[in-house]
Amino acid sequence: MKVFPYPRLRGTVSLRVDAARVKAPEQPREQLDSRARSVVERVVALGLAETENWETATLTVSATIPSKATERGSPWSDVAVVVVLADRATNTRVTSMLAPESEGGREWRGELQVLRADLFDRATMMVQVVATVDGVPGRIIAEGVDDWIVDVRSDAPTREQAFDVKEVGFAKGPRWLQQFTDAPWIVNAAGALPTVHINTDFEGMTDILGAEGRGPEGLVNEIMVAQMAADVWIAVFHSAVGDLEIEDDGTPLFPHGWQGEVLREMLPDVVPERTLEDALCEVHSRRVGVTGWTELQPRIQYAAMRRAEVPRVFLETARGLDKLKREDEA
């Protein structure tokens, strides 16, 4: 445990990467839509560009800092919110001062910029937060515990997988799972990473499983991989929502890790028009209330299809289905 010589802000940091865009010379920037980043992983792969040769990378990002950092009477001052993206390979060193999204308040948000030619393979991106203590400026007070993964070259946001997936046939595997037999697949959301475990004593399973391409197997492989990332987000979001920290003022709090990175990516969806801690306190008081949960299942249905990008796979599906039902007929 490191020890420091001066006062440290308690509480969690966290940091988020919100969108990602990427510059060429004499081209139009491309947005980068949601695959090319993963919460659960904090990962952002650029690899997924479009755009031939691109020279620049934007990452919007924000963090998320305790309320006690700006609080009047606290040990330090002038405090700032900065991310750092660093490459070894290259000894690179970024850095962009986030600004405060409301007085006094704990989201934070910026913009960091990068050159392609400063980011060998994948670079890792962390949040600090700095302040003048003792009259002493520039003094790191707190760090983000997670950090998140810059990749230039792969087109997959992932450390090694998004979730973790294990083939098991439910009739004789783990207790649990046996009740479960006449299901495809179940999602556990209570490790370390959310777990889909996939049924193959369930008839076509394995075949589909194994399906690549552009035939129907392939096409229905697409689809199924869609609707159990979908799963996954649904579970982890009631997970995370059903083991919150409360305040003592009653305030919940953001899970740490992964857990609140889903929640932070889901809310917009679930709760409109809030900010992301309204809208926890709002998602909370109903779970816990009378009324309300129920109505909020479509629209937490709704954020889990949108973040799995199920409508545009199920597109796809249906027009290659479509392609191939022609291409018979012809």
The other form holds:
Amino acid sequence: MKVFPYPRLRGTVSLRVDAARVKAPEQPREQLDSRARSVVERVVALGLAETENWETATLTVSATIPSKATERGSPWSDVAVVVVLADRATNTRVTSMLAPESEGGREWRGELQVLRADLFDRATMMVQVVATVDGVPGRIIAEGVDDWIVDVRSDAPTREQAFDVKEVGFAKGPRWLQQFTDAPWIVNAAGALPTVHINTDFEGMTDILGAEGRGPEGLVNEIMVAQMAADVWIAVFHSAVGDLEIEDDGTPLFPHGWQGEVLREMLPDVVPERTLEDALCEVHSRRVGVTGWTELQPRIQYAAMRRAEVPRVFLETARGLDKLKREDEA
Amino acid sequence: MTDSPYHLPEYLARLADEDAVRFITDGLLSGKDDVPTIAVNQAAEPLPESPRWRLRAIRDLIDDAMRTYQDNKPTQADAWLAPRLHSILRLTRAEAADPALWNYLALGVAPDFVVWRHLSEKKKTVNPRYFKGPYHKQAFARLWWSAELFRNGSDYEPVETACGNQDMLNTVLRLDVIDHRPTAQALVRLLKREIVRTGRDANALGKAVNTAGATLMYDVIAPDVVRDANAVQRWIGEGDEGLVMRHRSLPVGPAEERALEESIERLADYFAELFADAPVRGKGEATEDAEDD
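Mind giving me the form predicted in complex with the partner chain, seeing as the form predicted on its own was just shown?
Once more the chain from above appears, this time first in line as the rest of the complex follows.
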């Protein structure tokens, strides 16, 4: 919990993208239809645009903030609602001030324009509420609970999970998978997104993958999925600590993207009771140092199992089997 | 010493990360071996044969930098090279975000420069991230991006100032706060005014400004003008028509509007206050340059 030296606005701040359009020079602007947006996943897929070589995209956005922000007698003045689009790959940050829609000051609306040439693939968009507090202008008094993703390449507005799942027959699949035909699944953490390749050639795999409910196959399905997830967490943890950026004084830095997210999630279980930065230093020095890396492995497994909810699933499986047995006996 | 490639194709290419690692050997990192030029070019994926991607002019510029600064510390070449590299290698930000382009420059075009510039005297080796690494570390990406983020519209002078301090490049370049132009310009101004002098000063200032940025929105205090959709496109278009690059005078960047003077000044004043209160390692000791390998 962060402590702020000034009063912050409590309550929910939310952001929506209401429309998106793109424009290429000397062509009419194209309004993207609603399939390009997912309000549930909070993603805009600009790859759906039919205009080739569009140069600018304009997003119509709206935000809802607690009415307390603009109530008379509040500690805040000059309240502004600002949408921020950021792409870390291109070091690009675009901001736009929204305008209040109504007297109450809850609904704010505006547009944000961004250049295609400034975005690599995915940018994030968030909303912040800014005000003058105690005579200090520009204080951030609240931010949106969830961000949006603006994807300039994809034609489907999906956020994707932390990892990708591909079902593929290994025997006739990509060359590097052919060497693993006797494995039910393989995790690859090298790419832009970690991927579980599930071997559909493996006997019984398709049945178990499709199984649901509390029957024996359903129980096996759940425990298999949990085990796969644990494998993914272990693989991505190793991949992330294996490729750390190190400061001149030897301090490791948190990476961007999913590698950073994975480390932040797992480190409290791997090196408990330490700050994230200290924990990362500890893990790094054990990995590159003389000793301690081997001893750390059980903790990495433990952290992965917790993320993958192996303990819960295992308990439920055991209870489920017990119940099936009793039903058989009855 | 690692030599310049004996064969240079006419155009630049891309070398993917997984291919680049093969060529970053201990022999190269210690400056003893050359890069196998033919193998690098076989693994690389060619870029379109347009004048913008011609690599001869880039190689000439790098040669000039090494010749000009042969009797100085190689770190001093940064301030000279950054604006000129940016001006000759005309890229959109989306293109510059592609690590494969930088990998190729380091391994296919000028591995000798990377060794010359970044061989650590103490460790007798080059940190591999100068060949293949993040934008704020890789030997050419760091120069290009510092020029992109520290230029004020078409004016590269702030880039020279920023790159004259190794900690602006090593620490401040990677901070998200400088993605806001008036913030980047205000930081340079404190260097220019010698309020901030040493590497440690710059480091402390960067950290203080970044920390304050967690509760203050600089974009609101110090607004910037809207980015011009056409200026960079026109500048890149000129590159596609072919460029004649003069090395001696400071080049002129894309004809974008400058950041608002009022915004820069307001932040510069504020940052000077922050800096006055910021803890600086070894403050008051004799000034020294940051160690840079």
